[in-house]
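Just the one chain here, laid out as structure tokens, in the form predicted on its own.
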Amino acid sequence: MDVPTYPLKGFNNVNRYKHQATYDVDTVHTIVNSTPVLHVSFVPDPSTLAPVVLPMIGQLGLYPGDESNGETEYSCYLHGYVSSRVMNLASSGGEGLPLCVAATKVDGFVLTLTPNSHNYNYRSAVLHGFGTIVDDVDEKLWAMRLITDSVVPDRYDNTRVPPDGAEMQSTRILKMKVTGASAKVREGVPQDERKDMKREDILDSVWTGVVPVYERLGEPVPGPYNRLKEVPEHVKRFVKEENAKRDAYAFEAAKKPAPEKRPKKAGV
């Protein structure tokens, strides 16, 4: 069975460390959808070509209404305020505002024999596309649920919903049609140059290894006007499961073989 991939179009080709590149759709989506803050780049004034980068909350998803019309490719939904510059620019119509979205997760500090070969275990993804404003109320509500539940699963239904008129008017959803994407993943133990691996004095004096890195969620702290004695089950479950998942990934990545720059041919 073929694995769905984003096609190479030149602008999304990975040139550096190609052996760590992937265009696998599931990998790209997982990285983006598990990153709390996405960095969104755009050019506000084509006459100056000075880019702006904004931290935003977003998720990749396929709106059921699009799916019923035969759409199969996910869009990136970004949440923002009605008067923000990126939202105003995306309201101008046409194909939409050209955007680039980046997501990065660091899973370990890779400590080697020399400073030059130090590295990170990491996962990164980049999306390219065009953003337009979601005007359809049903799609907007669907996207607001999608983004809210990406923070804590089931959170949307455990709050005061639906949003009221003022909230709907002050919130805008930017829908980015993805025209190309790529990802890079580095997992594994340290890797040094042959010249250093042959030096016994260096091997005997320098510690090498991986320091696993992962975001850890703390114990939920009640707010000043909270009246519930117990932390809701959906919050407790999220904290427990996320910590276990993040911990496991970082430590497993630290023990894997280093990436092969020139993978061995089959049968060799």
Contents of the next structure:
Protein chains: 2
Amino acid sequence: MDVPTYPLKGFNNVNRYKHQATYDVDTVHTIVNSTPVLHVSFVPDPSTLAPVVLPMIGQLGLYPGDESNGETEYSCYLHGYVSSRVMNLASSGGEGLPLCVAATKVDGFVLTLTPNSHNYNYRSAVLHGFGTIVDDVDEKLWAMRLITDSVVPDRYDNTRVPPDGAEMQSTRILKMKVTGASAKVREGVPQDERKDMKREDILDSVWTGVVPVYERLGEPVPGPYNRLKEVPEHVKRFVKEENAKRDAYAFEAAKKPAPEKRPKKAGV
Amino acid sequence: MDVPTYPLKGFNNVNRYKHQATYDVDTVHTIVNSTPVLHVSFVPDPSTLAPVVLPMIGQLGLYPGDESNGETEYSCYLHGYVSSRVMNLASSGGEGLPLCVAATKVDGFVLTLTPNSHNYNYRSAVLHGFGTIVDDVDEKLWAMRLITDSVVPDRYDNTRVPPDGAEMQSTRILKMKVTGASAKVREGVPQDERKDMKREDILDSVWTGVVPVYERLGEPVPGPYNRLKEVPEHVKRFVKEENAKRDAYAFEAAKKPAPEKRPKKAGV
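One more: the block was the form predicted on its own; return the form predicted in complex with a further copy of the same chain.
Then the entire complex follows, led off by the chain already shown.
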């Protein structure tokens, strides 16, 4: 099947782990939109080459207003504290502030015969693009809903909305136009070098396998001023469904066949 | 008690959530060294201001050789694929390649009365500094052990070591001299604006509380060529101790009193 892919450009060309690299838009979107914290980098002071990385909440989405204007590519909407410095840079017109966004999930620790062959099972996506501030009120409200519902589905409609004037004022949404993206996925059992696979003494003495890793959601804890006797359905369902899914993924990944070629180094 | 702190500089001055900001070295080190994936950013092409973020494995540590030379500050040792571009930039002498490293842990989703007051319980650390390649063989071996044991304690000595010539060749360790760092921690119950706390209709209709979030380690899965009948003690202990700790932290954070001042925006 022909799936839409991101254009291959120098800066998003995954020049390693090629067997693990994908430019499949769905894969990139799934990783980004299921990662609770994105790491966003930019250069706050053009006079230096010192970058800054900030943790932010974000989602890839296509604003209906853009879609009706013929836009087909998703943008990344980012929310979280960004220094006024950065907001100013992003507001300074033009194509916007150069940004890079990374989303990474660890699915397991892959323990092999040697430190060098150690690896993670993981899913990682990187977006490149340019950020501007969302001024349009409708798009801003749409993005606030998108981001709130990314934390807990249907949460937005289960809170006091719409945001009032003061809240609209105090909230700023960064919209990143994505010019390139890539994803890398490693899943499967351990892999070692042929030279070590021949060593009986090592095979007899070193345990090899995968420690599955997954983000677990605990039983919701009502706050001090909560008055509702029951945890609402949208929260209950979210915790139940996510836990089933995440747990299953990590264990499946731990048992899959190893990638055709193994990474030459440990680490993600 | 007087704790060592990182120097306050423009670039690491947390100009928001001040009540949540800390420059306590122990806090920064604990967050960084307990985070399985660090997000490292740099500017690969000085002719643009386009940053790149890469997921890497890293640890803060003080190499005994540096300590004996009077060094007291920890460096961040990073392992993972870095394009030759970057390695070249980091090898080009001088103070090294400007880097920013972020470590973030999500401990809970804090659900409040309004989307704007939504927040995460989280721990976040950011390091600023300059990266160079580790050439010294002893320091490189020391760093490889440090990083391997950060995945699973005592793992290094339970594998085929030391790395042979080819492995030493193929492995590159990036050493980041830390020039500034900061950490932010949010823990506690939900907090809402006074204006919403006065609204009986909202308090009666919106559930508020925390969904604890923690990284869980699953039962170790032996690989296809593993010959050891038993999961070794160092792996068993790691899984058991980590799970007890992480689970406990997320639930405790969910029940603590809220920070004195609440963040003005949702998001980390």
